[in-house]
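In the block that follows, a single chain appears as structure tokens, in the form predicted on its own.
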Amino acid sequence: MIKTRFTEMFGIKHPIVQGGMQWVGRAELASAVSNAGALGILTGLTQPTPEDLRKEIKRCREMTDQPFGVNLTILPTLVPRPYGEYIDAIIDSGIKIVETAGNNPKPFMPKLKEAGVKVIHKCTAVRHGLSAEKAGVDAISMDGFECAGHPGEDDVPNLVLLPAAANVIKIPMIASGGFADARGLVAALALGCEGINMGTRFMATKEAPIHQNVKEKIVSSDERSTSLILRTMRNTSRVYGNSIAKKTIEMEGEGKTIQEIGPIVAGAKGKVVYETGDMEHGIWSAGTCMGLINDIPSCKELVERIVREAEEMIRGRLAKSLAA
């Protein structure tokens, strides 16, 4: 077993977290990850209303007696979301772990802390990690350029970002972006982290509530199969490099506005991809770690394999390299 400050703080067996993913982080996946001894996370805004989130939390509780958390991504949206009401739903449901992402969670911290909630803040830059630490979060999930979704605008990969963050951040930190196997876990520990966060890797599992076509596409793709869209608008997103992503980049090159591009990249279209398996219907998030994914195991098989191989690597090859 690999014990770290993160596993101790959050009461989990293994230093692995399933990242909050829009349309993917539902009870089926979160409960399976938590039952495997890692930390499952429900995606708050996947549920259309705070009341729906309460129901999903209840559903997840019926599927696991292990700790799980809820992700709340705080971003400006075309239609404002009632974040305060989602936080009330989380607290009223007795959730004790929240992953925040996007904007600084400072405005919500007093309410969360008063309710005894531990907060993991996901960010993409050392400076943002420091300001979240100052705001009182309990842990940082540092997200490198390799990640799916929003990598920020600094383009710093994890080999530099993680140790740079570990030099100055004192609270437990987990590594996110590009992690899919035991080698990544061992590397994250060596770079100063207390565990790893995986999104794309958990999409290619038996329990992920998405169409089989998506899982098979992840397995058949490689590390070059993603596209970076909305770069010109400084709202970069790493997505699967399908025809819609390529069209978006073309439109950006032509100087089209967000009002013109918006309908093409709408999140609701990505939801249809996950539901129907029509891989060209819209954009969908995927990370460069697709190049490391070769199978579709259960969450239990995946977590146990990663931890077992990581232990073997630390005790075996790495320990032997110290031999006189």
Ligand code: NAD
Second form
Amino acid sequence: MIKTRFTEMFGIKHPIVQGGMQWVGRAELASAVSNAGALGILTGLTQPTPEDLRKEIKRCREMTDQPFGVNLTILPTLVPRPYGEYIDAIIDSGIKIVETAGNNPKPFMPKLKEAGVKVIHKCTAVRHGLSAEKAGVDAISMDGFECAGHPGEDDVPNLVLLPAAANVIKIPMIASGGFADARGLVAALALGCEGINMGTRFMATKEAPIHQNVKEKIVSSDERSTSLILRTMRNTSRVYGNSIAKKTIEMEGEGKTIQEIGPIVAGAKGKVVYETGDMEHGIWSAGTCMGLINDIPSCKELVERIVREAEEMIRGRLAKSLAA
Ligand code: NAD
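For comparison with the form predicted on its own, kindly provide the form predicted in complex with ligand NAD.
The complete assembly is shown below, putting the previous chain first.
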């Protein structure tokens, strides 16, 4: 068992969190991760309406009696989303753990705190972590340049970002972006974190509610298989480097606007990739850690393997190198 301030604070067995992934963070995956002793997260905006989110939370509760959380990502969307109503759905459903991401969580903090919700804020820069800490969040999920989805615009990888953040952030922090195995967990602990967040790694599990082709594509791809899109709009997103991602970058190079690019990058098209396994149908998020993923285990097998190997590494190879 690896016990940290993060595991204690959130009442979980293992210091591993499943990232809030658009279209992937549904009850099947969140409950499997929580049942494995890690922290499962439902993705709020994957549900088309706040009412659907209420139903999904209820469905997840029927699948696990362990703690799980809900992610709320506040980034530009093609169609405006009623964030306040999603927050109400989360609170009314009795959820006690929320992962905020994409923007300053300050406007939502009074309501969440009043409802006794613990907030993990995911961010990509030390200064953003500090301002979230000041706004009263309970923990930080620091997301390095390696990550899938939105890495921010500073391009600082985790070997520097995490210890720089750990130097100044006092509340518990977990490491996100590039984590897929025991070596990552041990490194995160060494870099000043109290756990890891994994997205892409949990996509390649038996329970992830996505097409088998996506899982196999993650296994067969490597650390060079991603592309960075929407850089020209300061809304960078790391996605699988398929023909649609390449086309997006080409259109950005031609100075096209989000209105012109929107139809090909729309999340609604990416959803079809996960449903049908047509890997060129749209944009889908994936991280550089694809280079570390070689199998499709169950969430339980994955979580237990990471923790077991991390313990062996700390007690064995690392302790021995100290004695030598
Ligand atoms: P969507 O279909 O509304 O938009 C598609 C993409 O275009 C998204 O990346 C979005 O951020 C971007 N976009 C939309 N309007 C924009 C604008 N005016 N300027 C610049 N970029 C713009 O998004 P979706 O796929 O339905 O996803 C819903 C939300 O979840 C979005 O905010 C998206 O960014 C976010 N998301 C986050 C991750 C992640 O970081 N893990 C992964 C997927 C989606």
